[in-house]
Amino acid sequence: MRRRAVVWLLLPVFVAVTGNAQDKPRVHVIATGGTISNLGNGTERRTGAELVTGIGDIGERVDVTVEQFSNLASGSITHEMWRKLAGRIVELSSGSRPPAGFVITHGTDTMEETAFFLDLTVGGCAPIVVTGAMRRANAVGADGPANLRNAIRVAAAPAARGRGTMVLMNDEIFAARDVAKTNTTRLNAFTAPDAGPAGVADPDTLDFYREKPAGCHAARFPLDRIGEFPRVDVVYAYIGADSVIADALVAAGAKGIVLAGVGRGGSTPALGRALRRATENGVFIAVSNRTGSGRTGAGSYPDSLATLAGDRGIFVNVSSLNPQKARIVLMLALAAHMDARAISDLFSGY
């Protein structure tokens, strides 16, 4: 039986005792762009301040502050922007009046990747809630205002503290590790295929399905321990896949390759041989799958790598992490100068 932590957020709970901002939880909104701000004309986007202004009386319940980090489609987000965004959250969290929580507005196309990166690199008690929209800001039935409002509610909630980074879309709360975008256009595009949602934001309450952590969230990769991001790529397996892409990536300087394998992580013989050659050049191989859910595991490796299965550190399976998230873990592990055995142990924890 699942255990549920329910937080009642009825109006009296939110009303400030004295009417001063100091008596309300403060949520800091960092706007990065995305469909939630897009007005559909190719150039004009709403700012984060305009988005917050458009959600009505939330300021009566929560002290909301806003800053504009960027205003881009999420496909334009870079690794260095990730580093700066995480650093900004760490900076604000260590200030004289740290926020109770953070909300990041973001495009949905790469939302799961940014959320997972923040979950891995930012520790502390203050929750980080990433949200966005499937419909443009001026579309009929725009979902952005409701998503932003609910994200602020989650970020301000005591029961959200210690839960790390989450994604809030379509009234559902997802853990960053579990969430994936699984539809191109629908309002319910975000799911957690293997784990399900971590909770829901109903009109009168936030209902968390998992017990609140006992302590604060710990960053697996604190920013001060991360060096330059190495090149890590994803190679997709399919019928007829040969060695060309994998060999080209090694030649281009890739330090890690994630295989999006068929089934439980399988590959074609030609691609498998190329990955084996890559390991001989010091490239770390992580085996994921292209199915969208389910685990990779022992015995599911490409035939040409099967003889290496017991050789820790040459390559690993990534449990149920999808390829794009496995790539982030491998990139951070290499940037943190972890050795092969430590990387293998790290992935076994997922």
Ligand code: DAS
Given for the second form:
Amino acid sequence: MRRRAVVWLLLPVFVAVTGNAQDKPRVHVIATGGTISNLGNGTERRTGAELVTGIGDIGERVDVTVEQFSNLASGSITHEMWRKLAGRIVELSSGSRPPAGFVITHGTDTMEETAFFLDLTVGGCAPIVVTGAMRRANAVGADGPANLRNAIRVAAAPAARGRGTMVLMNDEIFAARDVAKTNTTRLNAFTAPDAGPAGVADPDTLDFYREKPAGCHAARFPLDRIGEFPRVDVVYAYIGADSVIADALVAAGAKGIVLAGVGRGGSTPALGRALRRATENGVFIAVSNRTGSGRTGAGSYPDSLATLAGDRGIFVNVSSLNPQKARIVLMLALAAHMDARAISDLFSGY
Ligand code: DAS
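Now show me the form predicted in complex with D-aspartic acid (DAS); what you just gave was the form predicted on its own.
The complete assembly is shown below, putting the previous chain first.
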């Protein structure tokens, strides 16, 4: 299965799966794998073309083309695959017949990370809608077909233009920045704990709860400004957390560490001291929290870091971004060679 996935990555299949394209918006589906394609037998997964064909009537209103990017569980998606996926969307958007929108099928486990990466790196008017399934492709009550159908509807909709990358799951539309997987198995596993959903895909209409942006979506980190991805890790705070993990990450070459702090961003004294030592080695520390929602608070930092807050920006607050999303921002900021002050300002914008 692994060999097959690599072949797909290198030779993407680009097929039109719906008929007559006249006067219909085109949505380009890029399939990466995940439970939506998983048949549960350990070897086979449905292709993107099979998934689209399985939803029958969608071709009446939308011209759907499909490309197989990979066919992997989402834990196997890599940083370089992110760069390649974003690059592919940029390439297709600037081609002679750009699609009206994109749908990315993806495993749900890391979906929020890929969606946020795309939102930060791909600009333009065409919406990017990431979707997947909580139940396997051949499960009773599989949610994949409805999610894919709704994602295609959103990607084709004029009302979605300029909104950047979204996630569509269980009839709800979420902004990539806000969404998180907050349950392991339920169909309503995706929520936006602080902001709420951005809209809903009802059977008769798509309803967005926020005003349509005046222009197109601007990428904060356009791909052509990003160099190599540095090592950036997340360290969890908990009762008894000591310095071992943070020290080991610095020794392993981490350029950034996100603290998944307790409460509003605190840690144990020992972990706090280790993070302070890390800053002395030029490592950037971004403080997030492990609560699942809410802002990381100014003044709630570990004692040993408090005096560094704002100091040359080496210690940055990440407001309500969860740790895995704060990690992406820090990694991109470092890959874009932003300096300490710029990174500090960037995080205060979240
Ligand atoms: N939960 C799935 C994912 O996120 C795992 C799978 O489909 O193999 O990709």
